[in-house]
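The chain that follows stands alone, in the form predicted on its own, written as structure tokens.
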Amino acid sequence: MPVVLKWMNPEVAKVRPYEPGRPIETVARELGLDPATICKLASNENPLGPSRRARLAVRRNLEHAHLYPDGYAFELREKVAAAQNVKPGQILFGNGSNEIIEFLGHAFLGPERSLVVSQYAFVVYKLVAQMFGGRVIEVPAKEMGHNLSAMARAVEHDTSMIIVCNPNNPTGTLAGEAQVHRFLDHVPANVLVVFDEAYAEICLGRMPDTIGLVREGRPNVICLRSFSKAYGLAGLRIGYAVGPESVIQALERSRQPFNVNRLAQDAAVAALDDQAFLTRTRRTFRRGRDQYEEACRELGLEFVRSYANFILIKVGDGAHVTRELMKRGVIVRPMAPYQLPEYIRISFGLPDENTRCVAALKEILPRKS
């Protein structure tokens, strides 16, 4: 080990870096494939790409890319505040909602604090807690989703925060309005409840109105949203939080100046006006869910009913099936890092991409009677 690493933060040294879905270019190089023939169904991206309005906004403003962005994101802040019917001071922007999870770690986690999360929830929550020296209390899942009542009971004297991913990644399960309210009734007022709602705008079910709780003055609720899934801006990295002004101000302390770039802000402002695109996106994902559910029934495969833009399928050996699909130019996500080695997660693509993936699965997997 290089001598200089003796000074490395020991908590950070323990962290195993997050492994995202494999890029098309990497798979093409490794397997000798033409990148144009590969379809990536691994990272829950929007296969429609950015909306036309967002693309035009980026092109129009590209000539100003040499100027620093508005650090306060005034125009976008006003737009989101109006759309969500909250005050501008109740909003915080991040370089993707992932960055806001890190802000939460800076502000609310540490060596003498614990975080409550669900089994099979987004693994980054645990990585951030570990990085800040916090203790993770992982609550067993219920039917592959959050057991909210058990999560409320799991709160201990040092618990500073609970994170609820809804709809949940990677299982696609959804906690409804009544469940959320019962859960909050049993969470102490001094514990921050974070609803990570990256899939809210494309949810294939009825989303609970958690932002409404912020409007009503709930002091310990904060909601995270993303422009990656519904609006197709994953590559520009932009997300936001809506919460009590006191919590937002606490998170602002660790936010670096200019963390959200100028083009991301321009694209997000334009995307919010493109409701037709959002409708088309939801329709695409609903059709994708129908395609994969039908295929799973035909193949006799177990799957989890999803309310997001992906599906979790039990295939036996997830790593093997993932490798075989990659050889056929289809990238999906193996679920061993989520304690689900028998499963793969497939993002919903365009109809022809879904058809190709299903055909490949039929080649690889024996049909079950």
Ligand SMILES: Cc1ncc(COP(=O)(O)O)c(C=O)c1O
Given for the second form:
Amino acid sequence: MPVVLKWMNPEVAKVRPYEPGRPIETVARELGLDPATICKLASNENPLGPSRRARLAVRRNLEHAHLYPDGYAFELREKVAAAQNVKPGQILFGNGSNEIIEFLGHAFLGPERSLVVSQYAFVVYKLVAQMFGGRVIEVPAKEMGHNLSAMARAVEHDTSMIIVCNPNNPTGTLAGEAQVHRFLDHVPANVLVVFDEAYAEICLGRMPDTIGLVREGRPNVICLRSFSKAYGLAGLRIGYAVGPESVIQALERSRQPFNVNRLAQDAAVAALDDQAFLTRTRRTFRRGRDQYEEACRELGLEFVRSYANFILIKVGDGAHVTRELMKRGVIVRPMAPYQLPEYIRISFGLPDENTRCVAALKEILPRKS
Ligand SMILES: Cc1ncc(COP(=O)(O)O)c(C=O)c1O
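Okay, that one was the form predicted on its own. Can I see the form predicted in complex with this ligand too?
Whole complex next, starting from this chain.
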């Protein structure tokens, strides 16, 4: 080990870095392909791009890029507060909702704390817990989704936080309102319950109204939302949390002054007004889900019913199928990092992209008769 690493934080040294979906440019370089011919269906992005209103806002405001952003994000804060009917002080913005997961780690995790998560939930929770030296209590999934009653029962004396990913990435499962209420009734008041709802606005089912619980004054519930998915702003990095003011203030302590850049704030303000774009986005994803479900039935492949903009499919050897798809210019996500080596996760693209992906799957996995 190089001597310079002698003083590295041992908890951080243990972390296995997150493996994101492979960028188009990287795959093009490695396989000698034209980037324009590659379709990326690996990171649950919005294939429609950013909304037109968001694009215009960014162009307009680029001129002010030499000025630091408003660290308080006044305009966006007012807008989100009005849209969610909460107080401005109940909102916190992050450089993507990922950054807020890190703030949660700073504030609530450490060597004498544990975090309850579900098996097959978004892997970043575990990485953040590890980074802060927190213990992870992983509760076995039920039908690939969260077993919420078992998660409530899994709370131990040192549990500071439970994270519920809803809809869940990468399985796409959704926990409904009644289930969420029953679960909350069994969680002790000193445990913070985080609902990660990155896919809420595009959910292809009925989302439980968890922000409503915050509005009603539940002291231990916080919800995370993202502009990366429904609003098509993944590249600008912006997300937010809605929670009790006391919890938001606790998280604010680790936020850097200018964590959310100026263009991201401007784009988010504009995107919130673009309801037509949201409608088009939901339509695109619903169609995508139909396309893949139909293909799976044709090919005799098992899949998990998804309420988000991706689908988990059992293909046998996930790494092999991912490689073969990549050779054909389609980037998807192998699921071995989630201990699901037989599966791949495909994000819904535009209809033509989905058709291309399905055609490639048919070549790689011809139906056995
Ligand atoms: C469940 C979940 N939470 C959070 C994130 C991070 O989103 P953001 O781009 O807002 O950081 C993702 C991204 O894929 C996700 O799937």
